[in-house]
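The chain below stands alone and is given in structure tokens; this is the form predicted on its own.
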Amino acid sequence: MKVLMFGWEFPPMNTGGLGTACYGLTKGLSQNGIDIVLVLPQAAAEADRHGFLKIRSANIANIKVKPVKSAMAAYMSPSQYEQHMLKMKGIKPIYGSNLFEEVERFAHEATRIAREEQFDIIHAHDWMTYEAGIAAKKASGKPLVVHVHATEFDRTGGLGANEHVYHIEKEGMQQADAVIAVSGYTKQKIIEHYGIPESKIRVVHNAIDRDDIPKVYAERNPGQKTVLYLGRITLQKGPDYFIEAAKKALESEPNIRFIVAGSGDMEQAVIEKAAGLGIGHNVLFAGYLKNDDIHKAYRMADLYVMPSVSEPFGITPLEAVMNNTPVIISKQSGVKEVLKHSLQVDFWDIDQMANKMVAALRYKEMHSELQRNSYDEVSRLSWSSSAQKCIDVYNSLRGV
């Protein structure tokens, strides 16, 4: 079987866990036999300088990737592409004036790559592609599956979402044949917000594979606690909520350090509040991560802490399990469906977000057995067995 699949990141240059999770999720469905025709936006600069063309992986034989010249970039807003529009004055204007221009700049390629490919089943990662999936559908006839890694009520927290965006999500799925789903808990949001019927959404969890954990080294300080907020600082994931029940938990155990590993468009709004709750030498704020050193940061920590508003699913806790840090999860979170060895927390509870930090900190057994046992349900998932569950939808779809 041929999928034809459309993407927005992919390692190395991916700067979330939707490139995370798509280059599990093609890893796996290779090892399961399926062959992948991979479509990516890249602006042309970008590409000749990553060797984008060059992409490829050990763990992947069966794909082949398909760059588009785009300037859509990875968890790009609306504002944000008008502001790399501007920076890229003088250049050959191929690109859409705005971000939904450009989107249909980019399904407007996808009808032409599905003219020209052969595949069985189309797949589209979240909203930027759903055109482009659409289109291809129409080009080809073949069904199209939808992959809801996030909705717009996720990535605002619920407040002031872009009601183009939200059309065009709803639109993806109503044409779609089958959506998949991240967690449960974003399949009711796509029942309730959308009004998609529950028969047509399959929950396929996002996963970790042990292999995909780099070696490397990196010592806990024993004579300070250290605390990890990994993340893009954004409204969704809650970094605002972190940085107030540090404030609470310094109240009660003055030697922790906080550590804020991220980027975004709150990282300036976070630094201040920080500062201006008189804890900016307790939080070490380290920029964006990547590769090796966003698993050295989980080693170093003696807790990772994920306080999002929603979070669809949320791999980054998986990941700090992996390397033996216990975590706190918002409650409002799609990882608690695989993750019961954590502590949880509703995001807005800054009290008992505090007291669990001291908790977690100040008694080694309940460290040692957070620890312990969470390692052991993590291993235990393997993105190979969510491709399978993939695959079981595409069969569906092909009467198989």
Given for the second form:
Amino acid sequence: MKVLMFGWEFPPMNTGGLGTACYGLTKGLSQNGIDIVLVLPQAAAEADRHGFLKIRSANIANIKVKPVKSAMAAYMSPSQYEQHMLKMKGIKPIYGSNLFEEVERFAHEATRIAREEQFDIIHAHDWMTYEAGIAAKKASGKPLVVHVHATEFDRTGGLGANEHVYHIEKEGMQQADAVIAVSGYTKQKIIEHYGIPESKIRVVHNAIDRDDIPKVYAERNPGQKTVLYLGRITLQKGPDYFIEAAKKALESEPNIRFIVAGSGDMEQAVIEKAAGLGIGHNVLFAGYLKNDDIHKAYRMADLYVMPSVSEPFGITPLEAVMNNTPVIISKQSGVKEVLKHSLQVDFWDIDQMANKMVAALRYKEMHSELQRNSYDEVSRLSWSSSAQKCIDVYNSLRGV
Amino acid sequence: MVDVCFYFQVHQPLRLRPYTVFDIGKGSSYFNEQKNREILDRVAKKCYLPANAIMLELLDKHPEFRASYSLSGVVLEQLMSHQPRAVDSFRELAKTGRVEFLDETYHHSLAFVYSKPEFIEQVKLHNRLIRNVFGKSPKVFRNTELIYRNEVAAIAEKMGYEGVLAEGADHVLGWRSPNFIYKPKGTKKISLLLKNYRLSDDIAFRFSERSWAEWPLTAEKFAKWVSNANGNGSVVNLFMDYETFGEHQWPETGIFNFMKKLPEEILKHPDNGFVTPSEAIRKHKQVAELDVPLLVSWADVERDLSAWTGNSMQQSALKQVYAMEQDIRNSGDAQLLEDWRRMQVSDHYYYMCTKWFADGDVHKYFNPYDSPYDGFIAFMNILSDIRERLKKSGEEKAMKAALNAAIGVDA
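What would you give as the form predicted in complex with its partner chain, now that the form predicted on its own is on the page?
Whole complex next, starting from this chain.
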């Protein structure tokens, strides 16, 4: 079976979980003997040579990459894209002047590629590629699967969802023959906000492969416990709740160090908030981390916290767990469905978040119990078995 | 001749509040009054009241019918405060003279495993409560969750009990049948009654399981299985949670109708009858000695203690609770003693169990927590508070003693 897959970002050029998930899923599909034509924007495809070398060295050569010229990254909002374009004034005008033009051009290219290539199924990841997916479906008549890694409602925390994005998402889900949701949590959002019938949605949880965790060395500080936040510093990720919980936790345990790793539009506000609460000395801002440094950060931490306001899945807790670090995760997430051995809180419940931070650091028996049990639990996940669930969806559409 | 011996366990714990580290030292309450009240009211309405009414009816209809109960002190206390009607209905059963009430540890605790003196005190406390409420001193003992080994029988015998209940686990019985009375090793007179777990669990766990080959279970079919013990046993011990009726098995499953018809069906066989545990002991001779050196219980498939002591959180929590025993006693503070005992209620540790947790399992029933870790956190935070109170009370005592010494008064 051959799949025409439209992606938007790919490691190491990813700014979030979408790229990681696409990489994992592509790898899992190849392992299951599926041929893939992967269509990526130019910037992503260029940088991805590194990522693909990894797959090739594993003797999986059934993936072909098709770059489409583009200038942008997955997690830019339409307004951020405009700012980005202003900064890049000198660049050739092959790029669209706004994100939607970019997306449209990607779709236009999709028609051409769909005519050139032979394939059985079209698989499109998130809204930026849905129009491409629809175009390819129109050109080829093959079934379309759209894969929902996030919705506009997650990205905006429900406030000020972009109408245009919402319409592209909805159109994609409606035109698709099947919708894959990264969690039951996301499936519910798709039913409630997009009116897609439940029978058309399949849940395929993201995964993690042990081999993809780089072997890095970092030591915990025995004298001072470390609590880590790692992710984009945006409304969706709940960094402000993290800071408030930190303030509260320090009232009970004054000797904790909090690290905030990542960047985003709320970065300045969060730094100011920490200072305003008088805990500036205990909160370190590490900026945007890459590759091995991410895993070093997990390893150094005694506890990882993902306080997201709305997290369709959330791969970072799985990464933390594979680095032997227990996690507190938001109940408003998809990852909680596959990570029972975690501490869970409502993102808004500062008291419980702080309580569980202190408890996880204070009660050693629980810390080690969490370490061991969550590692076992996450070790049982694999991209190969997630990919197998996608193949089941493909087969059901092909009537196999 | 086969006698059926029904024994029902009645217990509801005092569940803890999601007590945070910020509550420590602030005098906030430990227990989730609202949740405990809610569950108690629901269980009384769905199980205790309707089931007791049926039992009374059956006792009325069949002079041969018998049943026995053990109510933990913790549930009886709660019922007396919030559900006096349920207490009255148990009293009605007692009045028939054909329903026996057993003793257990007042706090439904694991004290037997961790502190014998505390265990004995809790059994005595329970005995006093049952005597006060039902007017009769129990003669048969059952330990929390049927936790048992030879020593339980030996201590029970020393305390004056004539019988003791245990799980008829395969690894205890080997080739032997649970349908006889045994003599526990290392005792003189006390008799051991063993749960027939297959027949008991057919009602308690499998009754409504549609995937079970024997579903639907009728009273007639079940009575036939009981009668099959004829020639291979004298007593069939059906031990189960009372909440089986109406809670674990909902009324829609037909569990109440099943129970209503069962005695009649069992009595259709002329050799069948009913006994209370005390009657069973008097009527049937001990057939052999049974040696149970290691602990067994009626919990989970393992029938061991792993549901309460299987992971390091549970072990640590238990160790820390019982390590406080001497200081708690020395404090002479009755409220501290009672709070400490309430922390011994076995359910707290059961909620911390991580085995099978990821699969979602029976430990969920009546469980106030989403995860074993939440249970552990609340528990440990409260324990810290108790420790602080203990320290304070010790300091106050020392100050008083110093003051008394200074003014020449004997403490």
